[in-house]
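We begin with a single chain expressed as C-alpha cells, specifically the form predicted on its own.
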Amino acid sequence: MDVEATCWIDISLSAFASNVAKAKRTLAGDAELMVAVKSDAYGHGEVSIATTALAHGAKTLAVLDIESGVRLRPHVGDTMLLAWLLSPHDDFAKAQRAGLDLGISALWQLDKLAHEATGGPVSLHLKIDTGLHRNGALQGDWVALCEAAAAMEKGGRVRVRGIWSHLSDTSTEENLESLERFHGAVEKARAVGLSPDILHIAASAAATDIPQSRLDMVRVGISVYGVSPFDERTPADMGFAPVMAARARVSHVDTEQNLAWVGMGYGHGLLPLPPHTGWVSLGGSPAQLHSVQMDHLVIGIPHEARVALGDIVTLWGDETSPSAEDWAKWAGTIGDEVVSSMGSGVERRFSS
C-alpha cells in the first residue's frame, strides 16, 4: 500500500459481481438484466464495473449520455449501451458510429437523427411518460412520435428496438397504474406499425414487488452498488453488499484538544456536513466528526484510543463504519450522491 496516499477508495469487484448475480436471479429472473453505469458507474469506475457486470449476469448497460457510451464502447464489445440523456448539442453521428442505442422521447430528437445520423439504422428505445415526468413523451404526443419513428424505420434510418418508461415507485398502486398506461402506449405503437423486441419499465423496487413489471428487461442502478435507493429498505434487506469503501489517513494529531486531522475533504468530493455531525471509524471505534474542510476532516479521538500519523480512517463502506446512506442523511441527500460525488482524482483501488 502506498504510504504517501492521504486518501483513496477501495472498490470490491467481488462484492459487485455477487450483487449483480443476485439481481439477475432475484430481480430479473427470466428477463434480461440491464445495469446502469452512469456517472462513472456512480463513482466506482465505469470500465471495471461494466466488464464485471457483463461477466456476472448483466446482458446490457445503461450509460445515460452519448459521451459515456462512446468512451465505454471499446471495452464492452457489441453489448447494448443505452443512452437517453440527450441534448441538442450532442453529436448523434458519433452515437451512431459507436453503435449506441438511443432513448428517444421527442420529435426534435428524431429530426436531429435524420439530419446527422446517415450511416445506417440507429437502434432506438421510445420512451413514454407513465406518470413520473422524467423526460418521457407525454400521452398527447406519443402517437405522433411513434408515427414519425415508424416512417423513419420504413426508410431504413432507424430500428425501434424497445419501448420503455420509468416508474415513480411511490406505491404499488401507482406502479400498477403506470404499468397499465405503459401497455396502452405499447398497443398504440404497434397500431402504427412498430414491433419492438424489448419492453422495459421496472427497476429494483418494482421488479421485487410487482413481478409482472419485469417484462423483457429489468434495469438496476445504485442498488447493485450496495447503496439503497429506498428510505425503508437497506442494502442488506435487498441482499446486496457495499462495493465502495472510502478511506483516508490521519495526517495530524492534536493531543491537547484530543483531535485528529484526516486527509480527505470536500475538495476530494466529500459532501459538506454541518459541524459536529456524524462519525467515522478509527481502528474499528467510532470517532465523532467535528468538521469537513477542503482537504481534510477533523475528528475527535475516541476515549483512550491511541492515534498515530498514518492510521487509517474508514468514512463509510465496511462493517465498523457508517454507510453511504448514513452520510446521505447527514448531508440531506441520497446515497447515490455520496458515492458519485467522489472526485476522479481520488485513487480507486480495485480488489477481486
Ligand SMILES: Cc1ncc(COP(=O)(O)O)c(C=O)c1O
Given for the second form:
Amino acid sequence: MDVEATCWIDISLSAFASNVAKAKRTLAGDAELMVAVKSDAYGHGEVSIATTALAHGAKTLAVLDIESGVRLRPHVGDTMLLAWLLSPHDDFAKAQRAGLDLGISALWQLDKLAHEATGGPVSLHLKIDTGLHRNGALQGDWVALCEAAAAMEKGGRVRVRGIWSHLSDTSTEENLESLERFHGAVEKARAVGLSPDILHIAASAAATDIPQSRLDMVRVGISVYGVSPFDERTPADMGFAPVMAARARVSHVDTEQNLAWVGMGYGHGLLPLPPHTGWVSLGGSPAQLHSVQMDHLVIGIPHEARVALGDIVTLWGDETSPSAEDWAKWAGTIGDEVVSSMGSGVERRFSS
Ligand SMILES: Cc1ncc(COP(=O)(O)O)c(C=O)c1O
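Given the form predicted on its own above, I would also like to look at the protein as it appears in the form predicted in complex with the ligand.
Starting with the chain above, the whole complex follows.
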C-alpha cells in the first residue's frame, strides 16, 4: 500500500525559470546574473534550482560555503561558483580541486590558501565592507589585503577576478553611500596593481531600484524565488511568481470542537506563530490557524465545510492561500526565513 506523505513542498520549476529570465531582463540588464543558491537554494532544493537557473539566464552561481560548492560542482559543469563563508577549518585544497571561486575578506584566508592550495591560480573575489559590517574587510585593512593578494597574483598562485561587497538595503541613500565607498576601494585595489574583471555589489533590492549598482554582475536570491525583498511591494508587483507551495494533509478531525489537525509543524521547519494568528487554505477555503505545534497545525473548520482525513491544506504558495510574505508578517520576520527554514527532511516535489 502506498503511504501518503503528511506534508510536502511543491516547487514549480517553470515559475522559477520565468523568474530567472525576468531577473536577467529587469534586474541585471547589461550586467551578468549570478543566482544565489545558498541554504539549499533558500529551501527550494539546490541541484534542480541551480541547473534551472543556468538554463534560463543565470551565468554564475553563489553558494555559501566550500562544502556546498563541492557538492554542487558535478551538476553545473564549469560554471563560476562563488563561496564566501570561509572558516579556519575549511579545506582550501578541496575548494581548489572543485574549481570554486572564493570570497576573501581577511589576510588569514590568503595565508591559509598559500599553505593549502597548490599549482594553478585560484580565482578570488576580495570583499570590502561598505557599511553593512557582515564579513567584509574593514576599510583600514583593505590596502594590506589587496597588497597581499597582488603579491600572490604575481607569483601565479591566485587571480583576483572580482571585487565585491554587500549592501544593507536599509535605504537608497545608504546604498548609494556604500556604492561610493565601494568605488573608492576599487581605486585603491587598482593602485596596488590588481585588475579585477568583475565588480559586484547589488542583490535583489538594489538591482531593482538602483540601476547604477548593477556594475558587472548582480547577485540575486529572494526575488527569483518569487518572494519580495520589499515590505510595500508584492512579488506580483515586480513580475515574479511564487515558486514554493507548502502543503499538508488533514490527519485528525474533532467535530466537537470544530478543529482539524494538519500534518506539518515547527518540527518540519514552520516558524512558530502566536496562537490564533493567520490562516491557511483548506481545499480553497480560508481556515483559521489556531496553533503551530511540533508535528502539526491545528486549524478551525470553516462553517458548513466538510473535512475528511487526507484533505489537502495549502499553507502558502497558491492563489487561494496566504503568501510566504503573509507568514513572515505573522511571525515578525522576512519571507526569506519562511522559505529557507523548511526542513531538508520534507519532500520537495518538482514540477516543470
Ligand atoms: C552576500 C550576498 N549576496 C547576495 C545575496 C542575495 O540577496 P537577495 O536574496 O536579497 O537577493 C545574499 C543573501 O543574503 C548575500 O548574503
